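Single chain ahead, by itself, as structure tokens, in the form predicted on its own.
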Amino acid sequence: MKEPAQEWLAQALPQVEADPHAIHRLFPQAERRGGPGARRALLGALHGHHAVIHSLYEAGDSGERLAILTALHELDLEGTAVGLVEDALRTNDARLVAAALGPYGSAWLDDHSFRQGVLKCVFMSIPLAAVAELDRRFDAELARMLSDYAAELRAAGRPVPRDVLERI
């Protein structure tokens, strides 16, 4: 006999596969009824329906948005979800900002947006270790931006984060 969470998920997945819009009803309750990983499984059942994922993100609370952002790189969306990442970078929720610079954001953001996202992480005291592919995306302009910010901190008598010092 299946556990209640497994049973719920076993019933929810075929509903989403048959009607992608069913996720709007199921996603908010997925973590509570389906357990950890249920939201990610439901997103996978969408098979890349980017319009549904966009509307789900738009209607979601921060926990739901976080689940979407952390799963983007697994959803075969190519660059269609960059707008969601850019939206998350405009928030003041450190969890969303960090998730925005996960594998999907680091793969698809343009250089300017990526650099601004990294700088926002520093402003928000999000460790740079949270930024996926930072070594690959790090360039002279990002080094200059971080160096300028470090100079501002020093001028104000404030400490420069260690991970910034290691990069400049």
Contents of the next structure:
Amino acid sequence: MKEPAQEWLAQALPQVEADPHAIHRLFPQAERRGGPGARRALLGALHGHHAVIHSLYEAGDSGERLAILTALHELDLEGTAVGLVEDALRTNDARLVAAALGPYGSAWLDDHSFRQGVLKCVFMSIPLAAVAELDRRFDAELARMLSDYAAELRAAGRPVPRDVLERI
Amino acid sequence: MRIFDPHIHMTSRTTDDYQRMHAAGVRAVVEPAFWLGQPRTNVGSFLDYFDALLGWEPYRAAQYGIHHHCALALNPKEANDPRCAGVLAELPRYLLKDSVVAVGEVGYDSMTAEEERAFEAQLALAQENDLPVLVHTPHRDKAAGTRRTLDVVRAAGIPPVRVLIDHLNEMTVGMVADSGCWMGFSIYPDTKMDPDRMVALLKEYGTDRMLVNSAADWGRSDPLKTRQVADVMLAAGFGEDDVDQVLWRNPVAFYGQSGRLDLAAGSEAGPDYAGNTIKRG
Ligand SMILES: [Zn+2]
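Having seen the form predicted on its own, I'd like the form predicted in complex with the partner chain now, please.
The next block holds the full complex; its first chain is the one shown before.
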């Protein structure tokens, strides 16, 4: 016999396969009823339905938004979800900001937004290790922004984080 | 000493309050949705407020080592404004969220027909979503309002053990004790209830089904009133276990009926890299 959580997920997945909009009711309860990973599984059952993913994100609480942001790169969305990543970068929640700079954000954010996002991480004490593919996206302008920030810190007599020092 | 404030409006409080609350022993709060000083005039204002109770506020609380859950509802006063009635249609999707542990605050403010309709509709929503209910009792004409409140709860068929009737005083505690509902007391600096009167009621009615809150908000109020009650209880001869029952185990038992109360994740720190202060990006 299956665990109740597995049972819940086994019944939820076909509902989303049959009607993507069924996810609106299932997704908020998915982690507490379907166990860890249930939200990711439900998102997979949407097969890249970006309109539903958008409205799910907009209606989501922090946990739901985090689950969406961290799964975006697996959802066959091309660039359609970059607005969600930009939304997350406007918040003051370090979990959302870090997730926004995961593999999807790194792949699709334009240079300006990406650099601003990285700088925001530094301001929020999010380790730069959280930024996906930073080596590939790192450029002279980002180096200049980080150097200026380091100069500001030194002028204020405050320590420059090690991961910033390594980049400048 | 561990304290659970079962009714406090942290949205209206500062980070200094969070710090002082943690130092006083507060480790968990429930923030019910209520009115602000300025009346809202549209549904969108409520949705942003609900989103803050589900997002920003628990995040802020976690930075100070405090677990934050919420109760959501259309409050009685604003239920009278037809521009806000659409909130009832939005509630079902919000009541599914992980950190929603009750429907509330519902009940009466001015005892109008609109308030009663919203109250009844939300009692039904609580039952559909398997959530307990936090009921506000009116400040004006309190005894009559509380009697009517209990009639509505009874008529709705919701088990009394899933209902908390709040803002009680010497005039209203008896009827709620008899009803089987949980009894809530808001301890304010100069109105409603004070710590000494609260402890007298605990002596008279015992510690079962009794909850003490600060109901601190944007008015004159004090988020440390829960701790003061604990201290006065101890001074009056109650034991540590009585204090723990009233100020921790009772709220855990009441809101735990939702099945969504999560006090496990480390209450001593928020997300690793967020440290002890809200970082400004
Ligand atoms: Zn209140």
